[in-house]
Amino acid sequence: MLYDEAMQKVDIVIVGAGLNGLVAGIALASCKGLSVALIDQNDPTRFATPNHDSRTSALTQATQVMLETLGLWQNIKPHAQPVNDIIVTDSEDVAARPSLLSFALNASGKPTLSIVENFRLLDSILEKAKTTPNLSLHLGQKLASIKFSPGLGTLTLADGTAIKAALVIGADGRNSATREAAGIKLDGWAYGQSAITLTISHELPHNGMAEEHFLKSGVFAILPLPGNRSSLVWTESHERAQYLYNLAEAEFLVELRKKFGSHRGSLAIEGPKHLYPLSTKLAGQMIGPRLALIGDAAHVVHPLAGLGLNLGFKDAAALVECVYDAASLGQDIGGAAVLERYARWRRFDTVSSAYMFDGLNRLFSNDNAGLKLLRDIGLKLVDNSSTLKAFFVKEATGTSGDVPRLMRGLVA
């Protein structure tokens, strides 16, 4: 729906038209007759290309259910690669990487995880947002100010337009302007690591196999994509990563084969590679007066498992449910009771996930012989225990804990 310049008051304003903000906007505008304005200083259309983003996400079963419930999955599914198996190794020797842990994820016939390129996700979800009733898009509109009062949030655009709402949702990433305007602190740490992401094609099929190789420099992940293609996440120290990133393609391929091995035959690079410094960041609070933070505005986690986007989608689904319930009862959708319910629901999950990913990275990203022995024994214990495997598979589905209705296929 095109922006109505006469509109000054809406129920909800979302700042940030990335994946989390778009999904939250579509969900909130689709039910209860709520009016939603979505603001972003950039036009996300130009980001929905492989030239901008070579990353992928591992979408859990719960996330897939949510996207299907919102009418989004049908356009995403053709670009999604179901993961049939995952193997985990802990060896620097590319010629001999014994599998310490393996999962057969979709024995039930329903994909537990699916790998999708982020730019394809953004393109599909953005197209849906453009045709969603009650959702007005203000793209390429810079924010001049954000103010919170006990009764309303007021956002003023650079052209002087003021938009007021009962609830403001900050989906504006790790450098969130909404979080800063609310005076919410951001804590965290850097790893001294950077990740190179890229897409490759290979001669032999992957058969839906995902690989997580834990090396002393960091994780080297091979994630299957449709066709004989895979997404790579190659973690190294900042200095080594920058050196590799700057290599010419032929030289880069030589270094890549040393890490990748020969099990997929010949390799070729598809599109550009990108470089991302890695860190963990946690907002001191997920809420403020008239404000709820979701996704990277609230938490940035290590991409070790490729599952970070699911945390943001779960934030959105939980917040949508809190707002739905309040609207159904005629309550203030941006009031303290609604926001506190959301914060209680999501705080433990996001913090515990951040520390779990951090702990795994620290455990594996070293060459301490004692730690290597302990982690190898631990992985083998899990591999030989059907009960422990079932627990980890349930975690991978995204169905553990208090799952929001949207992620169970229920609209309201």
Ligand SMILES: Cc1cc2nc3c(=O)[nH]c(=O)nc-3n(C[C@H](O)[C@H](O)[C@H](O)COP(=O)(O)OP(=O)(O)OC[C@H]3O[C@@H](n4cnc5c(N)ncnc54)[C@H](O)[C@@H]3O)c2cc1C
Contents of the next structure:
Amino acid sequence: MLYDEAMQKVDIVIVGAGLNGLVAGIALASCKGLSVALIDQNDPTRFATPNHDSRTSALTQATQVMLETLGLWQNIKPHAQPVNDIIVTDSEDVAARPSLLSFALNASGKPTLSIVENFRLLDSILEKAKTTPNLSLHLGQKLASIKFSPGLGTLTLADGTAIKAALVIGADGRNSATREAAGIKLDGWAYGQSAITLTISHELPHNGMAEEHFLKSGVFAILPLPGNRSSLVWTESHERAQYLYNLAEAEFLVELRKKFGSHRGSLAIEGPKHLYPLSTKLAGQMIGPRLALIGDAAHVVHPLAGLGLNLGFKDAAALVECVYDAASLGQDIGGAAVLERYARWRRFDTVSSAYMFDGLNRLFSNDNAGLKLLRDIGLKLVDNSSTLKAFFVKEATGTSGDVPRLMRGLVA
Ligand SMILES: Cc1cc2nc3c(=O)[nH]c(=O)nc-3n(C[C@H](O)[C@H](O)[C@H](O)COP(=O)(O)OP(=O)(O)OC[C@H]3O[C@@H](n4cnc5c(N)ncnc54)[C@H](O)[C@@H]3O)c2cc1C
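Taking the form predicted alone as the starting point, write out the structure of the form predicted together with this ligand.
Complete assembly follows, chain above in first position.
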């Protein structure tokens, strides 16, 4: 309903049109009768290129099902590389990297993990958002203020437009302004590590195999992409990462070969590389009055398991279900009951995942001989136990715990 030109009333306003905000917006606007406004201070259209983001995402089976249910997967699938196998090693010697653990993932015939370049994801999801009825996009619009009152959230844009909504969703990333406006604290710690991300092409095929090399400087991940291409996440100390990042291409390739090995023949760099300082950050709460936080606004996790975005998508799917159920019963969609249900559902999973990834990083990123022996015995135990392996595959595919309806192929 329009009050006047400078004031709009919608059911839900989402701040942040990153991947999590866009998916939440598309899903919520598809819930019968709900109007949704999505605001971003940037226009993500100009980010949907490899120049802006050379990262890829390992999408779990649960995420793929959700994207399919929302009609998004058909445009993403041609760019997705199914992962057939994951091998885990911790040897510093590239010539001899015995696999401590391996997972054959697609025994059921359905890809349980697929790798997609982030810019492809953003491009497809943004296109869908632009044509989704009941979803109004305010891109490239700076926020002037956010106020929460008992019945409404009010957001004022820099051009003076005020948007009022029963529910505000903060999907505005690690430096969330909505989180700050609600007075929700952020706890966490930084690692002395940065990750360089880039795409390479190689002479020999990867056959859908992902490699996770847990080295004392941090994880070196080789993730398969369509064609003879792979995405790399190369973790080093800040200083070393910065040094490598600044090298000219020929010198960088020399260093890369030392880390990568020769098993894929000759290598070439495709497109730009990017540098990300790594940290774990957890919002003190996932909700406030009239506010729900999703994705990196609520939790930033170490990328070694490649699950940060998947956690955010699960937040979005759970929140959509809470809102949908309340709307179907004629209840207040931004009321305390809905928000508390959402927080109970997602808080434990996100906090425990953050601590688990942190623990894995500490266990592997060190030079302690005793710890190395213990973890190698542990990994071998997992490798030899079909029950333990099934447990880890369930975790990695996002199908453990209370899976939201969207991630089970059901409309919210
Ligand atoms: C090296 C690396 C590798 C990774 N690999 C994986 C992987 O393999 N799998 C996986 O699942 N995850 C992975 N992740 C994590 C994943 O990339 C993030 O969790 C995810 O991108 C977060 O998305 P988001 O939408 O929550 O936030 P963002 O992408 O940060 O989007 C936030 C949006 O909010 C907007 N915004 C910010 N402030 C405001 C404001 N005040 N007003 C309006 N708009 C605002 C921004 O412009 C932006 O568009 C990785 C992360 C890193 C660093």
